[in-house]
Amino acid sequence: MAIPRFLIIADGDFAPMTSKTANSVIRYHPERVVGVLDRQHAGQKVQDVLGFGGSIPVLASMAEGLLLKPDTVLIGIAPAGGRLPDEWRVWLADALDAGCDVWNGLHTFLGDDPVLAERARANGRRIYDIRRPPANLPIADGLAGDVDAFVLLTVGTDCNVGKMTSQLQLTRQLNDLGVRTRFVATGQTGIMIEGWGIGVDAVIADFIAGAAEELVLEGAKGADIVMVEGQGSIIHPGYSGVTLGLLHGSCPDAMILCHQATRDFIGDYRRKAWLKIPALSQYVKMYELLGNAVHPTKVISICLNTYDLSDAEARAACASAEKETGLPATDPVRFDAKPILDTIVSARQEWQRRPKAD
């Protein structure tokens, strides 16, 4: 597949908390970015609306979007409801007119949409479902837990937290390192970031667990490290389900608990607060307990998302959860990784010196 050039759509929810697919591309992939759809923006640079994607410009309609000659549009956003709008239907089919694909993570499948999917046809062009499962999932069986590779899932106090984005920036360092390091995504943000993965949170729940091990056994091939998406929270009443079969799924030989440092309460962040977080010692507990009764594991280290605090106040963050867990603690996109990839390396050389299972 040629290297895309996204248009993204981001319309109305265009900002570093709520727009985490759009985000995340701009972040890991700015060369690919022509410029992001959002009226409430339009006329700035991206810089100026995330501190981060430089002179990408944020545009007021999918006409000017058209004049940078994408190839494809992306949707980076979910809309409020779940449900596509219809001005975002008139948009996709322009799009498709003017010889884009569209790439789309929402649970919604446009690929189904009867008018969308004649216009891909009619145009040549192709709709990618990016959480649409494949087929013949199996239940999971162990397997993962067998391969050569030491496999690392990053886990949660809560949903975006910063799983993802933790491990992509540890995988980029350990290979820097000379450390064969896979990101396996779990997600259709890493799916969209890496080109290959499983959205998991769209898999019937008998086989996420299957899911996770067959990443697994493919991101091993060829790597010392197979670094797994976690999803979700263990605590989660809406999500945890999808924690639980990929923390069971990946048989994991480590983790990284990851958290933002100024989250108190569970839940997505435009709801009223309902449910305390834990301390982080208390989540250490729990997914030990829960990920050795399936794997031997044991979380190494703690990643704090701390984009809305000071220097100052991040680091403070990072020595009070250093000095509750006992665990290297770092934001590893704002402050220099060396512990935590220190304690990665040193638990895989552990790891090594296990007796292996006949």
Contents of the next structure:
Protein chains: 2
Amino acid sequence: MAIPRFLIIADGDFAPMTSKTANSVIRYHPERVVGVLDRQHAGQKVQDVLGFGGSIPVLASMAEGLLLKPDTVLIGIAPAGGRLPDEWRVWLADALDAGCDVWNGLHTFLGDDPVLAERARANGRRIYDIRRPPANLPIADGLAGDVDAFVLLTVGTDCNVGKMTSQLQLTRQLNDLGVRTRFVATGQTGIMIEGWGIGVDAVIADFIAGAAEELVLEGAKGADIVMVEGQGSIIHPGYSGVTLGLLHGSCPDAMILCHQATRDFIGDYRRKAWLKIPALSQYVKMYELLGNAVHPTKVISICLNTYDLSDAEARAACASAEKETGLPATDPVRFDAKPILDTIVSARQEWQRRPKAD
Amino acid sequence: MAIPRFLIIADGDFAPMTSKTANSVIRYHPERVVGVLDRQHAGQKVQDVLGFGGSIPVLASMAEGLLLKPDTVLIGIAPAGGRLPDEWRVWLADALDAGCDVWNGLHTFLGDDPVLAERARANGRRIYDIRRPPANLPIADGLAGDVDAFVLLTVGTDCNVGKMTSQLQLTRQLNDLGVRTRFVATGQTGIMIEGWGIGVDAVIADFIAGAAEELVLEGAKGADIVMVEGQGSIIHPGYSGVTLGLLHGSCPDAMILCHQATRDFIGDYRRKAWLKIPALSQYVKMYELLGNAVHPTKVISICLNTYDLSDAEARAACASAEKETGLPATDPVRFDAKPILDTIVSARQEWQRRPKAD
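Could you switch over to the form predicted together with a further copy of the same chain, since the one displayed so far is the form predicted on its own?
Expanding to the full complex; the earlier chain stays at the top.
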């Protein structure tokens, strides 16, 4: 596809820890972002709000945004209450009239909005509802285990611990080393960054693993390594089904365990201190036990997210994770990712020497 | 609800091992079934075809069936190819005109068929699409762990090993013992037998556990024991996500492991001998490890499905399962279920004595 020119809507919720989709697109593709619509921070630069993103302007209105000639308006936050505000509908209609496509990762499909659908049709533009599952997904059939690329899956202690961020970092560095590595997106933010993928949390339950299988088959074309975006956690009380379906459907040859170093309890819960996060070695055991039941796999290293620690604390957290699990651990966004890259390269070499079935 | 009078459509596929939905409804509620429409066996009794079901007649046409005054036409098989044959559409329209409701467990929703929907409306009848997920399911929140009833979940080595059949048997016998036990259905056949439930394999992936939680909260009302219908297997490559979501959303206090004694490989696969079924003790380990991560639970006994074994072979299979796992094992459909019932009663007593959180 042509490189898009995004205008991101993050009105009312543009901030370091909240606007995850907007922030990730800006972090990985700042060159694609012409501006961010947020009346609260209008007039500032993205750098001032997020601490990265450079001189991308924050704008007060769609009219201002359209002056910057975007070709795609991307919805970068979930509006409060989950429903599309009437005001946003007007903005999106104006953007479609100005010749923009719309990329939407909300659970509410904008292609089903009669007004917006008609504007898109009349202007020959596309509304891309990222979470809409493709038709005719298969029941998983183990095909991902047979691809001619090394399949790597990130697995987590919880949601929102940095699985995607770690992977995008590692993908870039592996490609820099000459290893053809393809990131396959399984969630809305990853899809917005890559331009394709399937939101596996939005498919019908029977097809989670089938969706993962399709993604691996597609991602393996011409790749040495397929980097599958992990989701949730195998013990997350709400989302573990998605995590296990993804594990069994993608048939990873190796896994990288991701954790946010200062997190003690599974997030997302009313009772904040309900479920204590067990030891990392316990996760290694669970992911390996369940993963190996379908396809030979192992956890090869640990990615820690240490964003809220000092350098010294972050190094101590990595050392402690290494000691507890016996596996190399680092924060690949903050420190040199080489210890993790080395485990990937050597696990792939071992995989290449595996005895092959007929 | 009033007791329904079912006319079951099983045309072309009415047989002991294929028409699972039809057969289960007949097995558990023969008094509700006025007839079965199947041109292949028309003129016979259900007993002659299935080996149970007594004198329920098999009929050659919808007209014959309607003479028996059903109030509900129930689709008891999946038609070849998954799509509704045109002929069936005519039958269903005639049944709606004759004042019947329609219960449908196919993935294709008949309420969305314009012709049938219009006939239902005109006649004031209901089309119950069993697999259509309810709106506004929650993300699971651990609430099922707090209900004032003992929650029991069946878990399996594979799909279609007898989880539901075992549970319906145990539910009946527990109620006979005076323990108020409520079966909550999580799949289409169970829903047709109970008249309510949620097909957890048909909900959006993020809501599997939330659907299980809702079912337990509803099932616990006025019950001593909630018997949650299990689905799939924790290592089934296609459906494991549903199984784990159900485990974490329902927060069972105990589990019963179900297995078909002669099955060596996970079914459903192209490559028949792809995934060997591991030892039962390995399943006990996996279900307990993953289950306990969210709510205290344990496997208390083993239900074996021995339908294709001689009595002597079946007894040997039960003895061998007991020896391997250290847990009581029997076929509760074939033999006295007392060993299993005893484990349920005593596990519930132990649960009643548990230390309670404030």
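Predicted model, so just to flag it, every value in this text is computed and none were measured. Numbering follows the first chain given and starts at 1.
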Exercise. So one rigid chunk twists against the other between the two forms - which of 132, 235, 94, 41 is right at the hinge?
Worked result: 132
